[in-house]
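Single chain ahead, written as structure tokens, the form predicted on its own.
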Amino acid sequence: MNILNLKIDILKLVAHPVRIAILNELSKGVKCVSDLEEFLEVRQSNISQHLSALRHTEIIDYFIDGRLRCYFLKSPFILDLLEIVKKDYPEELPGPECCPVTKKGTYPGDRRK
């Protein structure tokens, strides 16, 4: 699998509010399922399913400490992705002044939807 397809698969996988929240917490450091249960309003079994999916694509991994599985981020791509998700874009990009090919026409601005 090439790197672009891998990133596309990662984007598809993390496009879920619970997974984004889990990854955001893991970006702060190692967490076990009970740590994640404290701030997510999701059952432990559901959290474990999300963690399993993230681990399957090697975005995260874990180590065992006694009876606990301690999860951590493995993919540096996720840190960049989380920064983009947090970023606020107050304005849209400006529309083009004309068609770049014909050099005619103008962008009318707001359109009705």
Given for the second form:
Number of protein chains: 2
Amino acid sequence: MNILNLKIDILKLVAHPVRIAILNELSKGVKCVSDLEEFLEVRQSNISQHLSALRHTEIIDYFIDGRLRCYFLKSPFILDLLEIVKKDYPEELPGPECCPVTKKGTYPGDRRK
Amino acid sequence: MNILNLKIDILKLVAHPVRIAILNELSKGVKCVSDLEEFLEVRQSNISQHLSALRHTEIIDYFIDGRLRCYFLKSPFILDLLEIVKKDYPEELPGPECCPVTKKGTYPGDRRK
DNA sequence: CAAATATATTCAAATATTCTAATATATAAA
DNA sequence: TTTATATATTAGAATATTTGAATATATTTG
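So that was the form predicted on its own. Now I'd like the form predicted in complex with another copy of the chain, please.
Every chain and every other molecule in the complex is listed next, the one we just looked at coming first.
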């Protein structure tokens, strides 16, 4: 698998409310599954399923302390991603000038005869 | 819809090889659908479907020149996203110290008795 | 060792996504 | 005004994702 496709798989995983909440929590530090259960309103097995998916893409890893599995973030890409997800974007991009009512404008390429 | 869910929907859309290729192309400038057809190996109707999805989430917009629809990027979030997708991440995050073989470590929270 | 706790896995149903084929629409050219 | 070109929409099949329920596994405690 090439790098782009790997990133696409990661984006797909992050694009889920429960998984993004898990990742956001792990970005603050090590958490065990019970910690996550405390603030996620989904069943335990479902949390484990999401953690499993995140593990398989090497986004997270864990160590064991007794019967606790302690998860932590492994991917620096995720930190950058979480950051722009939290960032506020009040403005649209400037964009090419075109009439906002008729949506008419001039194509800049060479396809026009 | 709140801001987080909007961003999640956007991530879901970006997490697709054809759509990310389209967005990457639009990040370089205005392109009409035929321009996109030229380097995407999918059928025209499929490209239109992807463009439609991107329009509905307000990621892109278009203007019309004759029979050409000229698409352009509207969302600054996408520019930041494309940038980190292209960025190289050679290192893993440092992570908590734990034995890489046994995966044993010490839970930092207060759940341990 | 038995019971309790923490977590993972499997399976199946429900739901969502993706793609192709067919067709529709709008503009321009002949 | 017929025809060609550019693009969009719809419908349906194929595929993938998500979740809950049930169950399995490992560790600790009594």
